[in-house]
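Only one chain is shown below, in structure tokens, and it's the form predicted on its own.
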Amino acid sequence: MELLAESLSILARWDVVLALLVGSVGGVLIGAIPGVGPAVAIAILLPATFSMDPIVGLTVLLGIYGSSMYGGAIPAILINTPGTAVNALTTYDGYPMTARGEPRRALSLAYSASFFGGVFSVICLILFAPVLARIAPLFGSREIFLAALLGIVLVVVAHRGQTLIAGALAGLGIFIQTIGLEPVKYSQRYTFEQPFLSGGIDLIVVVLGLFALSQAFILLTSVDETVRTTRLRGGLFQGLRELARHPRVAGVSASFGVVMGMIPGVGEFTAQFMSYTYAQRSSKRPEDFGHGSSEGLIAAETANNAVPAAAMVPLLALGIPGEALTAMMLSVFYVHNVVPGPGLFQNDMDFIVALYLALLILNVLVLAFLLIATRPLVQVVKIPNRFLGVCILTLSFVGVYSLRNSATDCLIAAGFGIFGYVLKRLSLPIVPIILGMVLGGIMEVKLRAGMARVREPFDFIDRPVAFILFCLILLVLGLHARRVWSEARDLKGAEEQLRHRPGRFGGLMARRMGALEKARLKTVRARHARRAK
């Protein structure tokens, strides 16, 4: 009681309860917009939240990030456009309901969905909170280089279809980590006797470069559609009593949004996937999925809710971060000399519980604000595209600037900017190279201080969780490395048939054959374009 007490009174401060605020109502804002996003958002107001408190700041951050998604899924909906990413999947569901008529019973329920995701998994992490403080000591300069491997080897297999290129990129972001100087003997690393390089390359930068500065070059050069929005009917309420009515579909979904997010790399859209996909083997009626399921569309929103706050787990116990975005939230602990890890969970666990309880507050203030705000949001989805590109340009340039007050650092984020468009307009992942560069200095580190208690190669892996670990990184590297073979040998098999087909018989018989293997190639290969997507 006494550790809820403090936790409390953190968050009872005028400074936490404005973050609140400011970030529930701020993401569902920019959640509702197509076409800028979260990453984009936390991108600009990086710069801003450094000067803060660190839990003020996290608050915001944090706000923006999963409230972000409550605001998405309104133009998924009403105009068949997902606000963020994250989104895509409640168009299947959510725009056919409209279509028939019920637009304001799938808001209804998508808001319901997502308010269960996400209490449900700030619950499961204050319960696992005592588990991970006594794990967390666990978990030396060893454990936490293999963790930070484990963490790029994820996200690079998860990027299926594009593994190499993925791979790549994570190494790029490594190498743009080194330059600079060397944080043991502080030598000069690929700076080229350049005075603007000596102090390394800013995440920041970077991550503004990426993320924001090339989706205002996207938005930019894209054209502005004319948007016609449905007028809203019933009342909000009734998707409430919907969601009780399908308790298995929310609880598993719910579940998986908790698991996925916990991993790095793995994220909203395998949580997504996986529920979507329970839930229309389960359901009573699979054929409606697709065409305005309640099920499917409880499935995506409830799944992809629950990821944030079980993204929070890798990042505060071990210092790990699992995704772009909760590697930006990172450089708001640095910034402070906060260190995330055992050592924040041994110390500071009234820090811990009060930004749980701000992530349970942000759900409540969300839920309470679209319930009351949902007819003039609507009207967000209308702002010209070219517009929203000047507003993010601007904004992007002075958050670099007021970094280090460095034209320099505009010039480089705009090289990164210009980078990550190409890259974007190639659909090749952007995500890796911030991974890279946050768990490449990581993993310098502990490594360097790890090898100091090493005599032999195998010293490296003796201790239980290091062991682990390292097995861990083999399973997955194995069990990707047998995916890639198998879809090979599939690929390879269908083509080969098709080129040997029997053509002795003739007639109506052999080119039944060809069709039908041709048809089998075909599904390969849409199976093979649907999981590189």
The other form holds:
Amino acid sequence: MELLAESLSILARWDVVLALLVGSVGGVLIGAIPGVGPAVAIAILLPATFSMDPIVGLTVLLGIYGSSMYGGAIPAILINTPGTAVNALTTYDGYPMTARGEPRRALSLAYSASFFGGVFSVICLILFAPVLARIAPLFGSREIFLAALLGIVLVVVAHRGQTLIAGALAGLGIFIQTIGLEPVKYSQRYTFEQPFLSGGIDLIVVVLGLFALSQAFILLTSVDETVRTTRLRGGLFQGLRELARHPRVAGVSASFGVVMGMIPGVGEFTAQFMSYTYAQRSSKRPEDFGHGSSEGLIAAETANNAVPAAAMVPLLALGIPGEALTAMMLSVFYVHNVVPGPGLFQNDMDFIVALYLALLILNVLVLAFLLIATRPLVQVVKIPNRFLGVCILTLSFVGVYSLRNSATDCLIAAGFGIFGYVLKRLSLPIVPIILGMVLGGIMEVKLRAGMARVREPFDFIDRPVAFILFCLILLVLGLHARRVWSEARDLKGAEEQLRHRPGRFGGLMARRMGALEKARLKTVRARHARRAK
Amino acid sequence: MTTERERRFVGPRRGQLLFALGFLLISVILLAQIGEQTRWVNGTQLAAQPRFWPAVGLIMMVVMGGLHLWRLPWRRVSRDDRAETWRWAQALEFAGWFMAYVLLVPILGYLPMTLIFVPALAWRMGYRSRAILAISLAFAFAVVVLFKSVLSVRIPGGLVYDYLPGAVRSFFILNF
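Could I have the structure of this protein in the form predicted together with the partner chain, to go alongside the form predicted on its own above?
Below is the entire complex, every chain and molecule, led by the chain shown above.
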């Protein structure tokens, strides 16, 4: 009770309340504009939050992270374009509902499901916090190294079909963080005798380049699309009642979101697809999925909104970010000398509970805002793409230049912007680079510290948590190897089948038969028309 | 005809081969530089060697980048690849706009330069209506006020502000 009172006193400040409002409303707006997304917004705002109190800065960023998915559902449902990448699955059932004249129902369901997912995950984490406080001190240097290694392995294997290039890009991230003055022997690494490289390459410069500038380039080189929005009539409260009719789907999807959010590198996509698959398999009407199923919409929206709070667990408990957004938030902690990890749970539990409570309040604020402001909010999807690109390019300047007032930083960011643009054009992953940079830095320090007390290689995993993590790494690699092997076998089978398929002659015959059938139908229709006259 | 391997490839075909080749080439060049660009300290554990982590990153880049190239279903550079390279070059123009903005802000000042930059780029993108240009100006002004005046983000005053009279000069340096 005392802890709760202390946490509430942290939140009961005007600047924190303002941060909650700005974060929640700003996040919804950013989510609702296709082409911006929370990563771009957080990257731009990151340097501005450095001058704020840690709880204020983190509340703004968490607000944007947590509420952008609410906003992202609006264009996904109304114009079949997800506002943020994680709303892609919402289009499956949300847009068909709009197409059959039920946009209000779809939006209301999406908001209710998102609210349930968000609140469920925060409550789980508040209840789980004391357990984390007990587990976190069991993590020493070796365990944190192995957890970071597990994070990198998970990030790489999570990119199905792109594992090799994801691994190579994670390697690039690890390499980039080593550039500059090495911390122990003070020798230069890959500076090519250039003074500007001695200080290393800043994570925020890379983040801004890869996320914000690349997105600006993508928008500036694209064409403007004509967007037609649907008029919304009536109230938006019916979703809460409909959600109550599907407690199993909502509960299981939120649980998937919480569990998947806690695992580094897995995140919203896996949680959503698992929940969606579960909802479809357990539904009485699986044929409705993809055609406007309320269960499908609930599964997708509940799962993705349960992730942000859960993603804070590895960050706060171990100092290990699970994905790009929490990696950016880590830099806010470092700037304020708040070191996430086991010590934070032991010494600053009130700060952690305050963060969780902020997330809880945020969900209430966002829902209230959306119920009032959805109709005017729909208009933001009409902002032209390329004008949005102009805005992002302008805002990126503040992000990069305000760090050190360095034009060189801006040049490096522009370089990474072009690299990110190429990666986005080729649909290659960007997140492994960021996590490689962050986790690579953690791994370097922790391995060095951990090895200092190790005489034989097996000493490294002689503690229970280290042994469990080591086994988990082996398990993930083993499962991935099995999947690769089965996919290779499947591919071989498919290619074999293709080789023995009827050749071009069969295809030509089929086309000719189709043409004859069409001609016959045309004649019959013409005959009927003549008779009708 | 599209093969099954090509069909199952995640992402578009265009540009993949050029990217994989370029990535591998740069990775190999960087790895070849490891002897000159990093140190090996005698009598120090492998994990504490300054060379260890750059080597880990670069070996991952070379090995996995190489395997990615080997596993690519395409072996020849096509017309689409060349068109894609041209598309990549188009982004350079906007990187140029960005760098021009960066270099001119310390001279002309954040507010005047932003008021020029946003409408000029909007004009370049083909927006000619008065409404959009007015929105551009309003956006530029709002950005400067929000970040420089409200959030006190560190952006130095422009050199031209030195020509302003005393109190106005301080006001401009502090807020715009």
